[in-house]
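Next up: a single chain in structure tokens, the form predicted together with the DNA.
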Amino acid sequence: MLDLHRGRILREVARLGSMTAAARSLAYTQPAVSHHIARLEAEVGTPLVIRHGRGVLLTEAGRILVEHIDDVLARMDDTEERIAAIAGLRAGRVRAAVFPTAAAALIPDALARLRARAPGVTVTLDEAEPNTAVAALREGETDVAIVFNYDHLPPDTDTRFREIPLCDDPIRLAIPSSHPLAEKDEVNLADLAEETWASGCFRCRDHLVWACAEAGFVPSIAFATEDHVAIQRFVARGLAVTALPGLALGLHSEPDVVVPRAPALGSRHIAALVPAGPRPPAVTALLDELTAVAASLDDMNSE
């Protein structure tokens, strides 16, 4: 195959009309240029150039490929422009996989936050728990998955991918206004042994379970809905007591609902992750402004 490379050193000896010339416009000796030249005779078997007074002139089969390596080395640097524009942050795309309330609570402020530092990189979101987003991770279908655990359950422990953790949700519990505890500062879980329950999606059911079973007690639950509004309302209507994460009662407040603390329920996890290796600087920034995201949050958690 042809190389590029002598392409452009016979460009410039066509332009200048000498290899003396287009040696010292391109930073070489004038031998090197002799060599390529020839070398690149050799090998498409034909003369390009044609010695002439002081300098050289193009041959018919010099000036057409002259002609074509310009055509080349133009689509040349498009093609760098291309991929330097997503090495340097000008453009890209990148895929997450999102679980319902980080999509909401955090994934808002950090594509703001990463459209102001980089307009020209986007971000196209798909709403998964923790187990379908770590499966679309693995099929290469997502860039980034963005997951929770609780403490109970086995941390994830394949080495294909990175775990970069964002920040904890403490879980809440969250009894009517109405219920004769709603004015103690702290509540006991085992106090509420004999309530009617309410939980969300499947692992937080999960973990309410368990948080109970470490109180002594199993939990009925009645109402399950992965609307944290709808558990909300419940709530309020004196309906249930439920467990809820930190950042679902961030985002909406129902009347009639208290919030007391009740350490047993500890948190949730959540981070965020990628594949092992190496990372696109489209991924990377997503990832900064996720962490920038949520270590504030981490911050009014702490307060």
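Residue numbers count along the first chain shown, from 1. Quick caveat: nothing in here was measured; it's all calculated off a predicted structure. We call the rigid core the largest set of C-alpha positions that still match within 1.5 Å between the two forms. What changes on going to the form predicted alone:
Annotation for residue 23: C-alpha shift of 2 angstroms or more between these two forms, rigid core superposed. For residue 56, a C-alpha deviation of 2 angstroms or more is recorded between these two forms after rigid-core alignment. Once both forms are fitted on their rigid core, the CA atom of residue 32 lies 2 Å or more apart between these two forms.
Show the same protein again, this time as the form predicted alone rather than the form predicted together with the DNA.
The text that comes after this line covers the one chain and nothing more.
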């Protein structure tokens, strides 16, 4: 019988492309990693890696073995989750990939609720923009991807995923309080055609450009940063105008910035993506709490 522990080591060597990097990742010495790979090769009776420059490559046998190790480990994870269900959520783990504003505005409250309900469930979080989060879900590197999209962008139609809508996040205009339009409750984008703009992540920037094009102009974007506080400070100093999602404005409100409505900006749609099919109970529990927290935000937005 093959040693699964050595199989994990081979998988890490394959992932990182070198014995040295795998040793560093696993907190082993490089000779120890080499020894385990040599023992594994002796068990299967054929080479699994070949030297290539300063690293190593898998042989065909090594590639096949790593694929089967991935399958075995995935089945073990599934078994652990099933046992957690029997234990009544006294255990379990969830990996989540979440875009920054949701990581700050949705996740903390959801995790606090989950801890009160199921303190034995462990959740780990990676901050990731939607495209990266979806890629991680596709590769099996996360269990839940919290993403957002806009109406004019094509939806993710991957049938391997199921989408759980969470809330709509209205996009608001942000302009200096000294701006001639600052006293208006609602502003037309076309009235800002000659302004200098600041923008956020590439997906939000694409949406801004699209909305401005619909209003008949191309925005002059001078400042691009994913830091929503920095964007608001550019606006507060009179250097730019911008469009920001409601979640970001709820997390930080800069003095000397006003946020009139701009219907042309619409909303972004926030959702959780999970693999299709049966869900582990820990994942279902997290989704329940995310849905509850998002519903409370939707209620506030509708007031």
